[in-house]
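Single chain ahead, written as C-alpha cells, the form predicted on its own.
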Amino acid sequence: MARATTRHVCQACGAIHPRWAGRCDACGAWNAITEEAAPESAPIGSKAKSPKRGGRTVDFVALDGEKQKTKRRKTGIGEFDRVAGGGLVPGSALLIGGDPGIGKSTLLLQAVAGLTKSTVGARCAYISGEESIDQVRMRAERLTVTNAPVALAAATNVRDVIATLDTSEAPDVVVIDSIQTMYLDALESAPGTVSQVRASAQELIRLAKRRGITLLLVGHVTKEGTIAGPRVLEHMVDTVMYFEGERGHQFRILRAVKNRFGPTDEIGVFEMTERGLEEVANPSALFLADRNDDVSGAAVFAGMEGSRPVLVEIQALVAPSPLGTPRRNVVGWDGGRLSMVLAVLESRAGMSFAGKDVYLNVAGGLRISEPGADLAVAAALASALSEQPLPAEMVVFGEIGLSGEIRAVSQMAARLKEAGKLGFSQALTPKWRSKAAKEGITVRECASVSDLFGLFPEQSAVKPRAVG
C-alpha cells in the first residue's frame, strides 16, 4: 500500500498534521492548516536505498587567523546605511518586512538607483513577483529615478532567476519583491505556503553567498505584524528590518530587529512625499515640531534607538469614565506596561484613576518599547491627573519598579547631550551613578514616583492618598 500523497501543512509554523484541523497543535493557530502534495516516498514496506557516499572530513582553524576585511556598499541614503550597519555587505540577504502600501517597494527602488550612483560601475538588479515592469517604471518615474541603471525584470520561477543571476556577470545587489511570490516548480504547493517560502529563500540565499550578492527580500506580513511564512525565514537571513509607520501619517520608521554585520534595534526616520522617500537627518526636532509648551498631560522622553538619541512626546489624557469598566487605550507603547505604571502611581504615590479613562499615545508614529520611558509616562500621567502641564524646557526618562523606586537607565549622557542640542535646560532623571557629564542641564533626580508631586505646585486634582 502506497503512502498518501498529500499531507496537511501549518502555514504559520509548518508543522505537519495527519488530517485537517481548525487549530493547530503546535503554534495555536487557527485556520492555518493546508493540504499541500507530500514528497515523493518509497512504498511501505519496500526497501528504498539511500546513498552510501561518506562525508568529506572538516578542516578547523583557530580563532586569531587573518580576516578579510568586507567592504560595504553604501546605498547614498544615509538612513538606510545607518540601519544596515554602515552599508550593504557583499553575499549577505536582507529581509524587509512591513505593511501593505507603507512604502518597502519605493523604498527599495530608491535604494538600488542610489547604489547605482555612490558606487562607480554597481550593477543592480529589480525583480518584481507582485507587479509588471510598466507599473514598476511609473513608480521610478515619479521618484525620478529612471535615469539610473537598475536592470528590471518581472518573474517568479526561482529557477529562472537563478538561471539568470549564476553567470559571471551577476548583479551585485538583486532585490526580489516579494519572496512571497517566488515559487519553485519541484513543489507542488502554492506560492506564499510555508515548503514553497522555505524553499525558494534557500535557493536564493545560496546563490547569493556563491556569488558575493547582496540580496534584499521583500516580506509580507501577517494581520499580527510579523513576517509571514515560516518563523525559519528570519533565521535564515542575515538582517531583518522592518518598515513601520501608519498609513495616514507621512513618517515612517525602518527598524533593524536583527542584524549579524551591524547593531541591532537601530533605527532610520524617513518621511513619504510626492516624490517618495525622503529621509530625515534630525527625528527628535521632527518629532517634536508641533509641541505645545502650556498643555497638561505631555512630557518629553529622552528615549534610545539604537545608538542614536531621539526626544519624542507622549500625550496622557484622563477623563471621567461613563462605564463601569473604565478604557485603558493605548497607541506606540505596551499596554501591559501602561497598566503596570497605573499599579504603582495609585499603590505607592496614592494618586488616584478609579473611575477614569486614561489614552496614551506617543507622538509622531513612533513605537517605544525600552522600559526608560515609564518616568516620562507616569510625569504625563500625572499632569493630566492634576490638569498642570510640566515645565516646558524639561525631558524625562528613567525605569519604575515595582516598589515605586526609579531606576537608571543605559547612556544617561548621550540623552542628555541631545536634549540640550534642542534646547531642554531641565532633566527629571534617576540618581545618577556614575560621574558623567550632565551636559550643562539642570538634572532633578527623582528617587520614587512619589517625587512626582514636587512638579505640580498647585496639587488639587494629585493629593497622596494614605496608602494601606
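If you superpose the two forms and keep the largest set of C-alpha atoms that fall within 1.5 Å, you have the rigid core. All values derive from a computational prediction rather than experimental measurement. Numbering follows the first chain given and starts at 1. What changes on going to the form predicted together with thymidine-5'-diphosphate:
Here residue 29 counts as shifted, since its C-alpha moves by at least 2 Å between the two forms after the core is aligned. With the core superposed, residue 10 shows a C-alpha displacement of at least 2 Å between the two forms.
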Contents of the next structure:
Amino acid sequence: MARATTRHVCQACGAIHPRWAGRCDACGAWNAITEEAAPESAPIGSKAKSPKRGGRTVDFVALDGEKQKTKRRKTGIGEFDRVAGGGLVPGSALLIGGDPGIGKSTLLLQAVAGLTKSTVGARCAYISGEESIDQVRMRAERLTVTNAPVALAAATNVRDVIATLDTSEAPDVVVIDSIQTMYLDALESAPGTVSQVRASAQELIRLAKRRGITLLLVGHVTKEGTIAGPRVLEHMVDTVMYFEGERGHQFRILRAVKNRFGPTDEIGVFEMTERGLEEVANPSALFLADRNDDVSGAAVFAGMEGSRPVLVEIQALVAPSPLGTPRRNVVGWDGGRLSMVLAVLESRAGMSFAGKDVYLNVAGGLRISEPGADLAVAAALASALSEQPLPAEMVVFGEIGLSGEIRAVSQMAARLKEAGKLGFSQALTPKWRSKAAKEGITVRECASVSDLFGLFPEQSAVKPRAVG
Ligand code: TYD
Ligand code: MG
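Output the structure of the form predicted together with thymidine-5'-diphosphate; the preceding block shows the form predicted on its own.
Zooming out: every chain and molecule, the one shown earlier first.
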C-alpha cells in the first residue's frame, strides 16, 4: 500500500516545495508555506480512485426544474435557528467561531439537546476533543439536559471519527468541539496548525456531504481575530457564525457572516446565566437598560441587525489630552470610520477635537458595522464636546458623507417603529424622502452635519464657525 504522502504548498502563490521553508522562492512570501496531504491520497473512508483523464460528460438542465425542498431541523432555540436561516440543513457544514470561553460549547450542547427533543427527533452526536467526558457531563448537568439522548464521545483522531460515523446509522447532526484539536495522522504537523485544521475539516465535510450529516464545527479565533488558519475554513463550510461578546458582560451575540442557506447579518442575542444561555427576545430593552438620560456624550442609535431593528446606546468621551498625538479609542465600532466622522465634523462643521482624546463605546458589548451609525456617533461626539446631553427621548440614525451631507439609510420606518415601541418620541434622521409613516414620532431631519448645532442651545465649545 502506498504511504500517504504530503507536500508543502505556498498559501500565497500555490507553488509546491519539496520541504518546508520560511520564505517561498517563487513569490517571496514569508511564513506562507504549509504542509498538505498530497492529492493522490484517496480520502479516508471512501473508495474513490484518482480521477481518470477523460472525465464524464455533464448534463445540463433548465433553471426552472423540480427543486428538492430543503427540510430544516430546528433546535428550538429561536435565536439560533433564525441566525442559521430557519434551522439546520442536512448535509451542510457550519462553523461556529469565537474567543475561548465565550460559550460555544454551551451553545452547541444546548442546541443538540434541543434537536433530540421528540418533536424534531434528530439523532445527535457530540464529539469533544477539548474536554473529557466528565467535564461535558458536568456542563450537561448544569444546563439540565442530562436526559437528552445525545451520543457523547471524546476523540481527536479524524480517522477514528470518520470510521465511527461513516455507517448507514450515522447521526443526523454531529458537533466537533473543536476543529483545532482534530488531527489526521497522515500529516506530521501538530493539531491546530493550518494544514491540520484544513485537512481535518476537509475530511469531515466530505463525510457530512456524503452521509447527509449536519456538521457543526467549533473554531477558536486567534488573537488577530481570524479563525485559524488564514480563513481557510470559511471558504470550505456553508455557514459561518461568530459568537461574540465581552467577557465581563453577560450578553452574547451570534452573528452569521456567511450563509449559503439563509440571510447573513442576522444576529441572535443571548444572555449567559447560571444555567446556560438564555434567549433575549427584546435586545433593545436590554442594551438600553442601564442608560442614564442626563449625561452628555450619549446617543441612542436605531440600527438594523439583519431583519431586526436594535436600539443601542453610543457613548463618547472627549477629554483634554496630555499626549502629543491624542488618543482615539473605539470599542464596538470601526476606528477608521471614527477618524472619518471626526474629520468631517472638524472640516465641515468647525468642531475642534485637536488636542483632545476621543473615546467611543457601543454599550452592552454589541459590535456595529452599519454606516447608518455615523450620525449617532457624530451626535454623541458633539454632545460630549459641548457637554450638553441630547434629548433623552431621541433616537438617531443616518450615514455621513465626506462633504458633511447626511444620507438616507435602509428601513427608516422599521427603525422608528422599534423606537416608538420603547417609548422614544423624537428622531434625528436624514431627509425623509420616503412616504413611509413616521410612526407617531417627531422627526428632525438633518441635511448636513452642521444641523447638529440646533441640538445644543447653549453654544459653548461647539460653536458654528464660518467654513470655507
Ligand atoms: P464554554 O461554552 O466552555 O466556552 P467555549 O466553548 O466558547 O470555550 O463557556 C465557558 C464559560 O461560560 C465559562 O466561563 C463559564 C460560563 N458558563 C456560565 O456562566 N453558565 C453556564 O451555565 C455554563 C455552562 C457556562
Ligand atoms: Mg469549548
